[in-house]
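A lone chain, given as structure tokens: the form predicted on its own.
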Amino acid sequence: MGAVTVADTIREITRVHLESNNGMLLGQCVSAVGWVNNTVPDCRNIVELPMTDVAGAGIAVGAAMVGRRPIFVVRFQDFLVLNGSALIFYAAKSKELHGRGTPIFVRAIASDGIGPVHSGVLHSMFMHFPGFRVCSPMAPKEYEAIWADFLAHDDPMIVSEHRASFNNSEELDDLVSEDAVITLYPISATRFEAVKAAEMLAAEGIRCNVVHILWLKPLVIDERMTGPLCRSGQGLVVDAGHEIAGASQAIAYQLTRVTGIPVLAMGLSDSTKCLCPPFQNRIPDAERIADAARILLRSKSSGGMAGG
């Protein structure tokens, strides 16, 4: 039997949810394409959405008041806008003004460029609402952690997934030295890159930590997160999503604020993402992740502070 893939660790958990929880899975072409990249078993308590777009969030809410814990499938993370509104203006307002919580685990599934409408990564704006917890696995054991975490609570849940993530049998452990000189804090699948570019730089001799974000809403600034920065003195906040106004940015600024150690941002730039050049505008890889983090140290050096 091979390694256990993301892929086949959110199969089962649905597959135990909807054969023995009186789960619920909601969504969009979930048998037509592949069973959404293989991860949905083919099993009972599956609702396949009308393609509007705009109406599964709506069931997903009412399922979720009636004690389903729906699973609800979008299967481009752009489609949130479309469906956000019943998740920002309802599941996530219900507990606080209702005394009721509305638990929906919604799978927000990230690519690294289709279309302009299909290659989105939104999980900053999810942050900005409250009654969310948002967070992106990209681990096996991470998937199993967040799912544990949505059945101990009864909030709305953001998981930022990429299929990036979907074949990766590996646990994504922090990378931590005494004598790194910079701390590289990735999100979503630059995760992935920023270990790639951690080895580059160390092959340059150059060493650098890696610090995982697994959540992103709650999060936590503790020992784990400040500990490595404070010895290295220097650190960079990597995203998959846009780095303006996004989760980049928010906890880079948190760290600093914590730390009093400038930490800078790293995401898509201000233009549109998907497939076709010029409009490509990938997640940075580890090549990019590498040069910020030379420039980062060249402008400590001379004395200066680089820009994001």
Second form
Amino acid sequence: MGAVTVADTIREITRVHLESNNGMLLGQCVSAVGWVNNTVPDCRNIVELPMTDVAGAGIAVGAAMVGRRPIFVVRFQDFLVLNGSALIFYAAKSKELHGRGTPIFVRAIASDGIGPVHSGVLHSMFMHFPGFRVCSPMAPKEYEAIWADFLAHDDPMIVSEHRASFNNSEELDDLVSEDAVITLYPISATRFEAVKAAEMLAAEGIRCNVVHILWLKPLVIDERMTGPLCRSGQGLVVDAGHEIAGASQAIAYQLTRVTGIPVLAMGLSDSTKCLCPPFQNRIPDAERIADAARILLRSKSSGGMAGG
Amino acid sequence: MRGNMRSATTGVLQNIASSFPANESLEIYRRMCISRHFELGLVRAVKEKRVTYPVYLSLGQETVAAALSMVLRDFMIFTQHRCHATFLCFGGPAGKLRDELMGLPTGTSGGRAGSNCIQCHENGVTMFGHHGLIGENVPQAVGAALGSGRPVVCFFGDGAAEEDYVVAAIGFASTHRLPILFVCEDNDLSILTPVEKRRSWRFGDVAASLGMKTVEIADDPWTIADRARELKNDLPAFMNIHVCRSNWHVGAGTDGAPEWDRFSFVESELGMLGLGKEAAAVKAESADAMEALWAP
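Condition change, the form predicted on its own to the form predicted together with the partner chain:
All chains and molecules follow, beginning with the one already shown.
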């Protein structure tokens, strides 16, 4: 038996929830070829929704309102623009308004390089609205942890998944060294790239911290987050979503505010993700992250501050 | 353009009131009176600025909730934004509604939600409020029926009926034969724009094409109760009920007399049934109770 992957973890968590916990799973084409990249088990309590995104989200919210703790599968995060209304306007508001939580587990799956409305990462949008817990697990144990968190709370949770993580079986521990000169804070699939970037930079003699961001909201700025930054003196938050007004800028601002150290943001440029390769506007890869770090360090050594 | 079926007599069953026991007719009327006099007190409170929240009044539309609450006793309730009558007729405590409208912590949502999103989870009533996204409660009602297996009554207006997700949700309910009675409280107005300026189709035709029984009737309470008794055994189903909103979309003001005054019709009918004296007593009792409730 091979190592347990993120996909295996999601599937088994789901199976237990549906078979033993009276849970539900709702989504479009979930039982189609591949069962959502092998993340959905073939068992009871699965509801195939018709291709009615807005209504489908409302139906899932309704199931949450009567205590089924539904898993709502959104095969491409871009569709959250349609699915979002029921989540934002009802699920995320009910607890503060009425004292009644609406716990719904939204599996928002991201991809890259497959076109303008199938490649987006939209977790930033949900960080903006009150009432959500937002996370982006990329490793098996992380997924188990965020699922336990969901069961322990009664809030709607946006789980910003990425297909790049589904075959991953390794945990992603922080990489921190006393002689690091920059700290990277990667989010979503950029976490895999940031680890590679740190290896590339190490080969050049540049020591680099990598502090992984799992939880986007609530965002806890604690010693784990600030210590490596204060010691390294430089920071770069890297996200798989658009940079402008997004998670990377928001978190960079928070880190700067708390530590007084300028932290830069790096995400997708402010352009559409087209299908053709030159214009795919893909998530920052290791080479680009390493380049950004080099520029930042050169800028510091010359007394200036680079753009992200 | 489909024919306009809107009138005070659309689908009203002749002599239906006489088939109801006197106590049922009086109980329907009592619930109408509770809602009516609660809101008359509320209108005074608004004018005296004791209530400053925006209010969505059920005045003129009371018969729908009064009649259906007699028939759908064990149903979960998903309301639209105009929901005071629903709350009161199905058994919500009037004092908590008053407190909610006054922003008090003793209100239905601790004074945080207000007139358009009233909830009730006591007195054996399960009623979910509406947050203001028109028609949002329809897919939620469908999900709740799917998730719980319990019967649901879902109220919405003629404007919400035009929301794409409302149609889609009702289609899902039909596909899965969910136990939901969809009720359109059709006052012909989206704020002030009448139905005929907004669409050329009737929602009843849409619901029928989705595979469920439908009725299109005016707001005669005995007809509503009778038809609901029939439909509740064959759900999902849809009722389009023509009503007259007496007041503004939001606020206590009026734009002249409504098209018809069902409240007066009901009182006349009770008189013809020989229940005029009893009805007067019911009205006086309700008025006194609500007067006391709203006393400064």
